[in-house]
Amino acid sequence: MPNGLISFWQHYGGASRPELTQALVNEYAEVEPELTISYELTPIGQWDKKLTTALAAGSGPDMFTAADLNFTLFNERQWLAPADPATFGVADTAALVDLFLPASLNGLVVEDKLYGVPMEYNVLHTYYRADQFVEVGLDPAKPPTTWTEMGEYGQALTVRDDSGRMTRAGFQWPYRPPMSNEWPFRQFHPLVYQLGGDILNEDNTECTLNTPEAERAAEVVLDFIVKYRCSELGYTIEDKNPEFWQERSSMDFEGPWGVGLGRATNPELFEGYPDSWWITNFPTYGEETVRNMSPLWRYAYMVTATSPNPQDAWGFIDFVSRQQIRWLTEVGDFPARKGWEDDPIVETLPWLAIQLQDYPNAVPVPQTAKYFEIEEQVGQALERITTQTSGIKESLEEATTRINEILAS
């Protein structure tokens, strides 16, 4: 029987997820009254640095949430405790894995041990303002499907005041600064991948940014500023996700969580679906596309190897992962744990069928222990390109050289 205190750290990127998490913490206190859970939130922009620093110092929490891009590093450093299948009521790891949807646990199982249970199972979709489409003469039933159309539609939807200052972005690309590298990297990766290229080669030993595919991808990013003028440096706010729901942009990329974020951020706009807002699939290059793709990533519950109460932590993780319908309806997260797919409530979520179409093409960012160092170099390259302080080819060559040095170190 649990008896003690466990600390739980989580990233914060909107109100709905921590609100449900706190409710579940309170409910679990009734299930296990001898256990106290100390729940602490950190804004997403500060999260990775805080968590990694704490784990490296041996002062991290008992349990936490982390993106899958962290997993290779955390596992390599032996910072994680594996789950005990018995805690989840099953006999072995094979049965434990079978509790979850196919592909949701890819990379989280090492040597027959599970090290993370996804709380978010995400791909990106295009959210767009149907009412603003009508306002500028666009048909909301025919949303953009290609990167060129994202620029063309974005150009038509952008609003500027008499001085030329942008007051509504048609489609705002996430630039740094003020953004961290996470979103620029996450959205640049599919631009390269869809053309048949990638950031790294297949075994993650060499950078492949000095290629025509990456150059073409960088041109697309720059076009949103220079050619279509639907994006603008400095317009993006640090916490990007609410921009669409704060009515700062007409089109944006969000995962399934965007639904819950809209309900919490702008309930009046949210209730206007589909006349006010709509959703469509992640864009491609159309006929140029070599490989269809939507970015995939997961945030998973993990337990620290130094925790004195790992079984208590995994017991709480088992409890929260069983609340599939609540995560889907209250937050918008796609539950990784099976059991919700045939629930009647699914029929009441009209955007769900569109979102599900992006999952078969979902691909994660390169999984490497050097991820954050590589992400920084890609971010610097994109910053040089978008500020036009360096040419596309030169910037990507410089990034390639630096990343290869990182990989070799």
Second form
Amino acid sequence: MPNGLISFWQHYGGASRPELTQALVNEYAEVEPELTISYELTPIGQWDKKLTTALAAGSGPDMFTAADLNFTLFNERQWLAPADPATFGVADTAALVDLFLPASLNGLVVEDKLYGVPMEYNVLHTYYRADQFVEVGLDPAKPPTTWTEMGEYGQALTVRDDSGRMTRAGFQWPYRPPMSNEWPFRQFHPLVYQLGGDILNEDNTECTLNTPEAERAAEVVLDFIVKYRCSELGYTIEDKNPEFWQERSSMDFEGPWGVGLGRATNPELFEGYPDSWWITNFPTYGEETVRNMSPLWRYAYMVTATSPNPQDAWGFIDFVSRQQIRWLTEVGDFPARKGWEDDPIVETLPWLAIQLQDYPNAVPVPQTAKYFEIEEQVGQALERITTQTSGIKESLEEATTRINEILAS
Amino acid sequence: MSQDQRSALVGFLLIVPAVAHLAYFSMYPVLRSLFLSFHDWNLSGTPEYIGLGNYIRLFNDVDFGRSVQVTLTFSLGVSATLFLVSLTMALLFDRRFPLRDFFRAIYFVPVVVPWVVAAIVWNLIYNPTYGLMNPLTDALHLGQVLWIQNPRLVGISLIIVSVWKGFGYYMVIFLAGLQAIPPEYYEAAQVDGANRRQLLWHITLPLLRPSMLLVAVSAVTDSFQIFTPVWLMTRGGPAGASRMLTIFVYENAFVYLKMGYATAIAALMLVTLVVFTRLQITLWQTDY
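Output the structure of the form predicted in complex with the partner chain; the preceding block shows the form predicted on its own.
Once more the chain from above appears, this time first in line as the rest of the complex follows.
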């Protein structure tokens, strides 16, 4: 019988997720009345630092949600407690893993132990304003499928005032700040990968950014600013994702949670689908594509190794992960746990069929404990390129040198 | 126990809380930081002693070198501008004119505005689409200026914010210095036929020298340690163009979890600032 207090920390990334989480915390109090769950939210901008330093200092919560970017580091430092299969009602880890969709737990199982259960299981899709397509003479039934089309459509959709300032971005690329480095990296990675290149080699021991594939990818990023002029440094005030729903951009890459974000922040626009907004697959290079990819990232429930109540924490995680339909319909999160795929309600979510097409192409960022240092160097290289203070080749060469030094240190 | 001894004991006991507070919250962190700078430590586990390893690595770190360059350039730019602006404003406000006190208060307002608020406001001012600077740049036919998105401009943009935030404080220091100059000196010089420029050059500025030194050293020390506005406005970017040493320390300590390395950088910063502080004390003790 669970008994005691569980502290649960989570990042705040929009209203719908914490609302459902709090509701589930309240409902779980009825299931396990002797257990109290203390649920605490932290703004996303402060989240990684707060969590990491708390875990390092041994003052972390019993359970938390963390991006899989952190998983390798956390696991290397032995900060995580593995899941007990019995808590999920199964005999062993293999059976536990089988409760979840294929590939959703990739990287979270180490030495036959599961250390995280995805809360968000994301890839990126292209969200676009169908009504604005019509407004500029584009066919909303034929959304962009390639990077070149993203630029061309973005150019047509961009609106500027008399002084030439952009008042509506056709397609806004993420720039730091206000976006964190995570987003430019996340969107640049598939540009390289789809051409057959990558950020690091297969065993993450060497940087592979000084390649023609990476140069071509960087040209695409620069083209959005210089050639198509559909994206501008400094245009994003707070976060490019909500700005799509605030009607400041016509196209954006968002995860499945974009649906929940739209429903919560602009219900009028949301309800008008598919005539007001709609969704299509993440772009590729068309015939040039060597391998398809949409960036995969997850926020997973994890339990700290120092928690005195790990079983109770995993029990709550089992409970929330069994609420697949509620996560899908109320938040828009794609449930990693099986058992919802044939539910009749799926038929009422017409965007889901399109989103599902991107999942087989899901590839995560390099899984390395030095991820954040590498991310900074890639971010700086992209900033040198997009601000045109350095050429593409020179910028990528410099990043390669620095990343190789980091990997060797 | 004699009366003197009792008095000494009471005095000692009275200062114990303050000394304990200072020792625990100021001295201990500094000493602990110095200790860690000779260790490899990722915040968890036991620090591993590596001698001068962190310091040797610093001098081969390209990013550290860039941060030093960025910090020194920024610090010099802010200090020189602050010095000139606050001195000029103090000389203006030392004269009598209508609404003088009102304007003095207005110019001091940025000093009491929290850095977080100032950074948010200046972010909006610098916004290339909606920013308040746009009418000015349009009037000057400069087109769209990327104040904090352009690596070549971001330093100047941050200097403008820092000067706006700080000049009221330094102006007050200069005003205090100006008001401490005995009026008889001016009267005597005027009797001898000195004009305004001569009064400024031969009386005001020489007698203001202690205030000048205080302002110069304080401005350098403050600007060297700037963090909040830079972190909130640029995160050290673009392309590392505003990655001050404080940002570099923060990232190494709390993002990359290289606490030993971060404390080595902090130790070098401490040494630099101690040199400046020593300079300040020496100059204050100089007899003019």
